[in-house]
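Presented below, as structure tokens, is a lone chain in the form predicted on its own.
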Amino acid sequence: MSKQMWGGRFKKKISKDFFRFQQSIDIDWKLAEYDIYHSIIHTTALKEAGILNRSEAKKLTDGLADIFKEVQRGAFKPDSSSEDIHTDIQNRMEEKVGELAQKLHTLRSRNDQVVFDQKWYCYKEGIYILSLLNVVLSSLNYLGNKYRDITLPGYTHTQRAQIVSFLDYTGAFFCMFERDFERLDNFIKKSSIYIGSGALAGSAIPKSAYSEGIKKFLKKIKPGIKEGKSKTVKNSLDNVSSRDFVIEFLNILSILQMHLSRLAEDFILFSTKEFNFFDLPEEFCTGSSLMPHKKNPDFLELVRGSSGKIYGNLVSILTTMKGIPLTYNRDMQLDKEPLFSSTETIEDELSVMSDFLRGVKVKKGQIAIALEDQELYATELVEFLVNKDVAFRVAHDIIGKLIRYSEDKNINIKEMKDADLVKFHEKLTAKEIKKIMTPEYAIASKKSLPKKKRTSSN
């Protein structure tokens, strides 16, 4: 067991299980990059207050450097006997610096590190995911355009309703995607990283100290954050105690993850035998061990059911905030796990995404052969009445029976001679019937749409 942050007012020690229960450094151990960032930003803020002289905070900001280096290069390897990531940095400059280290932890609270901590985890993975994203919209891009002269069946009720051209299906998940990147892309402008809480009521160091520790820090380790990002605390009892941007993080990569699982819904549909429209590029799908025939989309199965996992998280930490008085409880140490766990699976999940849809090819005879669905283009045929004056519930009526006539009598409608079809109404003509009752009139016909403008297909 390392060398832990308090226990002088104990006479017994901590109890060997119980300290495995309590132990985080196996999950928050990934915070150690921002909780160096703290570490310096403090370590400026005492020198400036006259607690540290220049000699010390040097060699304490040189040595934090040093540990820094090692998460950089992925060789930082924590203490897994440590109590937490906090604990495991101020155990390693004791090595680095000797009693020095001792001073590195004064006027501050474990507190004020983790919340710093998961700010910054937030902003700069949601900074990562906004770039993954991107990145699947252009994928969607390329395949919408690649595909572009294609029209297909739409659904309503997972029954073929109209048709649709495939650059408006692939751009409907643009469209989920892109609000998507504006959701994340508006939590990563509003947030603001605060220092200073101490516990809870605050620090005995002065604000300015504070402030010239956060501008030195960003004007010499330039992390990747906007200048005024990271600020003094508003609100000591408040930023220790509320995960509000967790929640806040987690919901919008929720809404994220029910657009994946829906695309991946869609996507498997259309690549099964009775649809037959997709053929899934092989690299992202398996085989069975027993059926030599199988191919299985087994990524997008994958995403969809890592929805629940998704929603799990999300739901977990609003239950476990819910009842929580003010202002930190040991509740909170739990908010990590699900915080990373959501973000790792979602950045997983987009990094295939992206290649994946680059390698869909579509299946234009198939498509072609559902397109000669002669339901798909009832609503193309009341439209045509409505134009030629006839009321709208009339004409619904009309053309539903023209329907339910053709099966009756298993005569498709566009093989029908005028005879039979001004039965249902003098205008219907098999001229006028041949017309309409293609993609292209179907597709051409729908005037409240924007021309499609999107951009090639590289």
The other form holds:
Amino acid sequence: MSKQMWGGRFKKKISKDFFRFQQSIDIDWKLAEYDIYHSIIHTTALKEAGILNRSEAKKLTDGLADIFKEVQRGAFKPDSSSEDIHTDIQNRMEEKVGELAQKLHTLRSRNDQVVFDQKWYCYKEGIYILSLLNVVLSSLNYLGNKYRDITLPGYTHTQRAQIVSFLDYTGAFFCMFERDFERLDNFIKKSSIYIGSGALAGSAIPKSAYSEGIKKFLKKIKPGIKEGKSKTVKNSLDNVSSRDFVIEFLNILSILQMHLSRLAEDFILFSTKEFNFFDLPEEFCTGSSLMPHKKNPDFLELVRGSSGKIYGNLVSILTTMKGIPLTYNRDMQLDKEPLFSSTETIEDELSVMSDFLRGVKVKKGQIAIALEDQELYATELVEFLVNKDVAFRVAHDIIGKLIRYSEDKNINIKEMKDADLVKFHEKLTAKEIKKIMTPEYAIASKKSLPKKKRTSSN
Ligand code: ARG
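Structure of the form predicted together with ligand ARG, please, following the form predicted on its own?
All chains and molecules follow, beginning with the one already shown.
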């Protein structure tokens, strides 16, 4: 057990089992970078407040910069016997600068550090997720444009409904991910940081000293994140109590996950022999140890399956936070596992998804077979009659009966002779039927949609 940041008032040593139970270093070490940021800002604030002299502040800042370099190189290895990342860095500083490190935590609380660290984590990872989403959006664009001349059956209730264009089909997912992008972008734009809550009641260090520390630090590293200016981050009790930013972040990721999962489900379905519309890229499929013919869509299944984990993580934090009294409570330590888990899972999914989408092949020939289905054009037949001044409900009924007749007699509407057709309506002729019951007509007859521009397909 490494040195702790508390203990003076205790007569007994902490129980070994309990110590292990309450440790968080194996999880929160991922916040090392941001925890160092907090320490650097705090050191400047202590100097501004006259608590540290110039040389002490420099020594501490240099020590922190050393640890920061380790983190950047990926060489940072936390001591697994530390209680948490805040303790770990404090102990390391003692190794680096000796007794002076004892001054680093002056008038500071881990409650203030942890919320600062997590805000910064959400901000940084949020930006990374945006960049990954951008690549997925361009892959969808690529796929849609590559097969932009293809039309395919559209479904409601998983039953064939009407013809849609492949570009609209991929465009639907594009729209969903674009909204996810905007949600995350807004979240990032309003991200801000705040230091100086103490444990809950604020600290004796003047606000101006903290502001100076934050200003100097932000100027140096120009991260884009701002100092919190709104009233809501200026209340120290709220600052150490609240994790709604984590919940909001996981909420955005959960909606994004729901969209990823729906895309996965569609592509799984369309790649089955039963549909046979899509050929999935082999690099993202696996085989069976028993059945030699199998090519399983495991990537998509894992994406779909991750919904359980990602929604669970959101519900986990919501539930943890719902009944805890103001202000900080140790329950809140448990928010990190769900936060990291959802973030990392989404990042993994998006990284693979962009390459996956580029490898999907659309089977034009197989889709053409499905497009033969006369029912896909039933609505267009109704519209044709409506254009001939037949009331919609009447037209609907006429075409319904025509389909029924076709099924009963086992004769395709396209094969029917005028004599048969005019019994349903005088304007229904074989010539008109041939013209209407085509994908081209179905697409061209939709006037409510925006014109599609050809975008570059890479
Ligand atoms: N490890 C804690 C957390 O993640 C922060 C430490 C606060 N501990 C404390 N005893 N006040 O929430």
